[in-house]
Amino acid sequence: MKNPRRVLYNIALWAVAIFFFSPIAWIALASFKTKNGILATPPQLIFAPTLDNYADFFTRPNVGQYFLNSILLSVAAVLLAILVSFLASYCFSRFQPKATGFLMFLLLSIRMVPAAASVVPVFLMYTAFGWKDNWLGIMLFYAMFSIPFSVWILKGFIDGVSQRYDETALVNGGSRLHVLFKVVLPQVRPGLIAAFIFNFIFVWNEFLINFIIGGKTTTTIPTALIIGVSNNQGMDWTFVATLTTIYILPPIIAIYFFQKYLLVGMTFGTVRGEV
């Protein structure tokens, strides 16, 4: 016979996933259902589902430039932020600069920072610059403002690598280079994927920056969705689920797969030791 505590627990645990998955699945089902069936009262749990939402949304002029945009920015953006974070973590951890805590807290206070706080200065630069509407401005914006986040988890990973490693490569003749992406580096991957991944979805995610110094494009679909969510006949709301659902997918793949490493790079630094 099971324990009733542990029966107890596990029926807690399904609450509490139900609780926070209802509203993904009400727009994934929100988008096999026309206006009427979308905005009825009471909710239409069953229904006669039509494909007519995607057939709709799929010959909208730009959106595969939209989702391309979205894909190039982020993907490109956190791999820029994770190299040079990368170097920047194993500085702090093998050479230790003077007041390295307080550059610690320095790069993550400005991610504390919300972007509305910055985003007059970077609409001038970028103006001045002649960076807006730029992809290659945005996606440096990304990758600055990602690069803070990176550089605590990835300290904490190579904090525990053990620096005979380092030492071992270096007597036997290995370059600084050689330690770096033959030896540190396969030790710490799971602190560089579970880095990607959260940038991943940060950069994914962000409106307000593409929207104010974006443009046709580096259009990124946050900003797609607010452009057309309303229509003639007011709050496209069928565009509205059919472009939810699909933009979720990619952050829901990515952290299905990679999970094990989200964990550990929430949890790294609660058991220190080298390894």
Second form
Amino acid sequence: MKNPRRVLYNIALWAVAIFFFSPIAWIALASFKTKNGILATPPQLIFAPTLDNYADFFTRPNVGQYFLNSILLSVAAVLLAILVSFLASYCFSRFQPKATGFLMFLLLSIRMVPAAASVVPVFLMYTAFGWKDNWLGIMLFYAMFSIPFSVWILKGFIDGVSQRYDETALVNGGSRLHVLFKVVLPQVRPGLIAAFIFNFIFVWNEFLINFIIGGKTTTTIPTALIIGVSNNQGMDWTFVATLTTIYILPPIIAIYFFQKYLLVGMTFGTVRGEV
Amino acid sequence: MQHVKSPELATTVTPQPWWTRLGHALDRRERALPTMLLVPVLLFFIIWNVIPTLWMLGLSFYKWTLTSGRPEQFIGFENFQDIITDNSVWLSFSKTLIWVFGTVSIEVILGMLLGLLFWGSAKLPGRRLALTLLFAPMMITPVAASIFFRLMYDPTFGVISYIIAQLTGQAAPNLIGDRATAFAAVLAVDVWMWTPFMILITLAALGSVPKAELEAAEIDKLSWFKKIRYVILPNGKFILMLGILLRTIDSFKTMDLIFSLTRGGPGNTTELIAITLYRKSFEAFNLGWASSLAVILLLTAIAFTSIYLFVLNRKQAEEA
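Same protein, different form: I have the form predicted alone, so give me the form predicted together with its partner chain.
Next comes the full complex, this chain leading.
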């Protein structure tokens, strides 16, 4: 029954997967070690796990606030971006205004600009307008940041919905809004999910913008990590390991449950298919 | 048209007073509708892109340091001349080229090999979990990745340093603190993070090969090399090219990872162009000069985008 070559092949695949995961596993293990356990030489692979770090974690000031910032900023920005992008991609897909090609090109190029180059002009503007350290200012920037990707993904999905549906609904007396939200929207649900998941992860992971134009009220975890890491002479490894472990969980869980959107999500919707 | 039936969708209208009224009010302006749908995106685009970019473009012709307190002084193209003749810019630019070439070529080769390995993984027990573990590195924030590797590269308690010390029999190296190894050590982190992306792209490219052609190749008993050369590459080349281009662009953009691992140090061994720009803007606050460099990087990004779209359009033309 069991083909030994098949078994060997499966073991090799799992070994590759575990190899790539091992740095993440190492930090996750560290979060269950004592301080001396993390700093031990030689490094310990087998140790008596402790939950003290997690108990200690919840007594830290500000951490709850930073997490809340991360969650609220990501969710608000992405939802707003998806709504706006849905309208625009419907327009691009159905009416094909003359500027469609050019606008799609501009949108894509926003995402191709190095972050350091795009933060300079935003820094100039936010400083002049006094929008720095403003929750709304940062949220709207993140929404803008999420629009290009959402438009690209959603346009692809709306192109895939036959115009017949629109026509039928219109002929039957439905309004354009009805067509948009009751006819087209339900059919592009996979696109909406992919746009939500991947934009959420991008904003969740974003650091530079938050670091430069954010402040106390908008600090997210990556910024907190960088500030915490560079301020302390002796790094507080138990805390950093715990914080990092908790913070990277949502993206990893997301790709477990939404694996079929991974390809669309990582290529702006330009490559379709599943792996 | 009236008789076209869609099976699952409600194409008839249930009465919804204000909603429907608003909808029909919009319909009466049918010709304005496309514009109205675009207005929100255009607003975002103008406020957060056009205005700041023009602002930056303007500032790139001025000499202005935020912390000096002196007003902007118009100097024409002097900033650009300064950048072109600045050795440190050329140094970080050439480092960036080496970085892009190094990361992309290693990731592409490794990713394609591993992608081929994973090709037959459809029946792998626990496949979903295995792929989640495999693709996890590219989904986490580079800041977190830098934390992992600070822990593992640490000369006193880092596991990688420990393993290297055991293998070579010498003292544990300080991989990211030593000028000789810092660049390679950071590059290794990028390879770890992004090889999974090329695996994903390779799997997509392999998935796009029609089954019939593969079966024909099987019947003709083509060798591995010929199978790749004549069956897989012609079908998968566009997806591979898109993947490689995306990786090249992202590699050129690398910032967060290096910023949080080494801040461009030790010395300037890992200072890529994005880090140079960061240092000039937010450490020296030399914003006129920084704007000029940002304009140059912006033009580079537009060039990259054009190439990407060119390939994408060729792919779509071929599929049509």
